[in-house]
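One chain is shown next in structure tokens, namely the form predicted on its own.
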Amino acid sequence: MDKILVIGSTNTDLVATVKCFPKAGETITGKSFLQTMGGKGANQALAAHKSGGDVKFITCLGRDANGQNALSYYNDQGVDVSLSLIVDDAPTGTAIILVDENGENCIVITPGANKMLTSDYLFKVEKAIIESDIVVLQMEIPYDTVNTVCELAHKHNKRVMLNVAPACHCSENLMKKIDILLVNETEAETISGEKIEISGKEAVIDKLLAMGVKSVVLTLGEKGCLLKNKEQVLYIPAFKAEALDTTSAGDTFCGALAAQLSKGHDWKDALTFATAASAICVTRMGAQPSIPSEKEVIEFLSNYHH
């Protein structure tokens, strides 16, 4: 099996259900809260981890009581981040998520310590780089600190999976080091500059894709993902599930099919059980008390196919 490394956020997730969301200066009752783990490194590394996957985190944690509830969380969990960097400048990021009664949400997320995950600190862990089989990142941590993962694992001839969110503009320098890019539309048109309503999603892809890409998946939410490369293009439509909190959905996906992959498992296969994890975890309440575990997932991929 390859080792995964990911490298990224960690927030305390405060959320508050809703039967609709506030508009300006009002005031609202909430219906219920919940205190969790969430960021969207942290997030993918459990959902790795989760789905069978040998996982080593990195993030950045203040030295503060959710800092410490953080560090004692993944130890628990069996998520090792013996490498992740303690700050005393700097609280431990905060994410405070309304989620309404569709199950739609909107965040605000106050970075704090993620934003002090720089470049300077992965060059002393490099070793973890080289190490690994496959790195993960998203864009919650410093962009400079990602292209600089991303150069040391190419060096080192690493698989790089790079989810694009939140989203943002890449240079054409980083994408050419991304093995596998995981967007969703917003994030694909973003880096794209081309609208999927006018020129149609594979053309979108085609011009990721055309800026240095090996792999492209697009993720479409409740109508699935596509997956686009020189060799194939894929898609896999979603399950039916009943979407109670969509918030660590992407995050599940990701690292499920990073897991997947890091098994041997082929394209098709690894898309098919990061699509079924996401459908399980929109059922649930959480960034990641919602995420399956593996035998969840394959349980639930045995008796819908049944």
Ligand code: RIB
Second form
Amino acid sequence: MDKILVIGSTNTDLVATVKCFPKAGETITGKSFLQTMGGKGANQALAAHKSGGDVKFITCLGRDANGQNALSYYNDQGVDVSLSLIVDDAPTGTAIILVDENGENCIVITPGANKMLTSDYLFKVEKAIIESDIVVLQMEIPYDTVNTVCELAHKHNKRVMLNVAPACHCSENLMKKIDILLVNETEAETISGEKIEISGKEAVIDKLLAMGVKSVVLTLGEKGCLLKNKEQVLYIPAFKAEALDTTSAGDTFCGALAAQLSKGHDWKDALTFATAASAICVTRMGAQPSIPSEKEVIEFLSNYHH
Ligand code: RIB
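With the form predicted on its own already on screen, would you show the form predicted together with the ligand?
Now the full complex is given, and it begins with the chain already shown.
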């Protein structure tokens, strides 16, 4: 089995469920409150781990109560975070999340310590990249750090999976180092500069492939996902699910996909598994409490009738 290295953010998620999102200047009463572990990096690391992957996670935490909680949570879950950085001069990242009655969310992140996961630190732990096979990244740590990791991973012939979330512009130089680009429609439009509604999904994917990415996985929410690379175009429909909270559905997809590919599954099986994992995730509240285990996904797949 290939070794997965996830490098990215940790957040403490403060989640309020609401009837609908407030307008500017408005105070509304929430229906419930939940504090959970989150952060796109941490969610993806846990999803890969719970999907049976061999995972190491490098993150940056503040020396505070939230950082301590995160460390003991990772230890309880069995995620190796021994190479993570703990800093004195920034708090652990937080995310304030509102979830409405349709399960849609609004998120405000305050990066805190996530901003301090710098290129300099990643050079110090280059050995972890050398010892891995697949490196998984997202954009809640500095762009410069993501760029450095991609260069190091590329130099050492590692497979790089980049989830460009939150959406941001990416240089062609960065795109050339990416083996698997995982994006939703907004992220694909931001990077390509094209509108899906005008150019169509495949044309936007083609533009990303022309930037040097080897494979593009475009996630389409409740419509499923679309993979394109030199060898194939593959559409996987979504599984029907009653959405309670869509938070971390994309992260669950990403981590589960990395784990399945690390075990040598082909694209069709790996994407089907990841699609099922995110379908389970949206039926539960919170980021990390929603991430299913490999066993749950296998059971879901064997019981599901299209
Ligand atoms: O993708 C979901 C995550 O985004 C949440 O866990 C929150 O921490 C934000 O980073």
